[in-house]
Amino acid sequence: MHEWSLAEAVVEAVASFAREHGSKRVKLVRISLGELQAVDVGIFKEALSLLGESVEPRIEGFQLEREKAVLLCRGCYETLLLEELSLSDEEREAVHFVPELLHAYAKCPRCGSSDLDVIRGRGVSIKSIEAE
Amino acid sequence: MDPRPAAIRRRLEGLRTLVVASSKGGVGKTTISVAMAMSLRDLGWRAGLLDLDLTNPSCHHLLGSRLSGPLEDKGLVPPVERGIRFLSIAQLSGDKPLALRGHEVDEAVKEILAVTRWPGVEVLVIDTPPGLGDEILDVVSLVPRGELVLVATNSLLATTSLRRAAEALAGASKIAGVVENMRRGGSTSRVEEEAARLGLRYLGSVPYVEGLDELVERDATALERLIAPHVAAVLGKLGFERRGG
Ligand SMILES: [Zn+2]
């Protein structure tokens, strides 16, 4: 996804949830950023402390963390890491944008299956709002 | 929390959307969305397409796409195909096999409808997998507006299949209506009374055309020429006249 659509997303949804609780600042919004969705932290930043500012109620501060991928193959029930796949730079493309086409690209190196289930760091999520 | 459904109602504000799906396979839900599309187009509408059949996208093969990649601009943005801006999984999966589980398809239709910008649209067409799963529920209860078209034949099958699509859907979204497709000449349909006893609008029927998969493959104007006036009554129906210009 997109850094300036997926900070639209963000801020909308953490906006409309202040909203709903009757909420008159946020102070603080935990978002995890998944390896697959490949996002790129500076421009995300900017655009949410941008965005930020200019919806009711306004949100002061974001806190990113990154989160690691991690894969279980179904063939041999092994964990993988995205490294250990041989992706292209097209592919690697698709897949920030939809994460389930590594059905279609990827293969697990130890046993060949494409039977690969994302268990970690698939997308972008918000893990917790501090509002008052 | 996910993010997402917040986004999916800003890409599709503004839009009306005609969600099309199916309670079984093989009744044609392919051809009448791609039909719809063109129908729309040759009204004068600015139409978008959408496939969401994800681990059998067929769309592309009706509309007689070239497959080219959607550009990336604040999202993706899909490609015009033949006046149409159309959207496919196959686009970005080269059109490679993508066996997918339940909830992997509920991720990436989340995600497809998340990222996806339709400018200049004014009507979205969206095709769904056959049947009608929590995933394909959840999915069309995120579409704001969506106006739920069904495709039904006349057979005692699709017909119990349609009752339960109806009672599954009661509440989730606004049906639309149901069309009838592969109608054949002087039969009575059962399609009219079962919509008609089930409350649902009967939006009309599009007739049977023997070989038309064939006759698409070797003509791809064939499905304007043969399903696409059809198409437009049902069209007429939903609201959406000829316009000039
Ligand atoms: Zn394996």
The other form holds:
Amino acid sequence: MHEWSLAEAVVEAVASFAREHGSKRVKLVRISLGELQAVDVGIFKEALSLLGESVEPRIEGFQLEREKAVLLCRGCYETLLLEELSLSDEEREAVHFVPELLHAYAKCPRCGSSDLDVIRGRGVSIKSIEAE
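Moving on from the form predicted in complex with the partner chain, kindly provide the form predicted alone as a structure.
A single chain, with no partners or molecules, comes next.
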């Protein structure tokens, strides 16, 4: 259900931006979804589409892109991708819901430290808005 809340926040932010800038038409909104953001993409797209038709100015289209999760090891200061970590399916799912669990499940493959920071790949962000 949080997909609808996220979609509503995106649509309201875009519509508000468009109104503030005198736009009559929003052609396309590009959105980034972090790999660690546990979102059902199908539900999110449907919510965006339905909610985008109900605001002024109407939002005609959305384009979603996934942002890979990038981590910084505080032990050796290397950056690594989430996919480089040895996590079981259960651990990976837990990390998707609570990214802070990385410290419990993951270690840097280079130095063995579990002191990892997520530096990209969380949350939902609006990358661009095409409007007239």
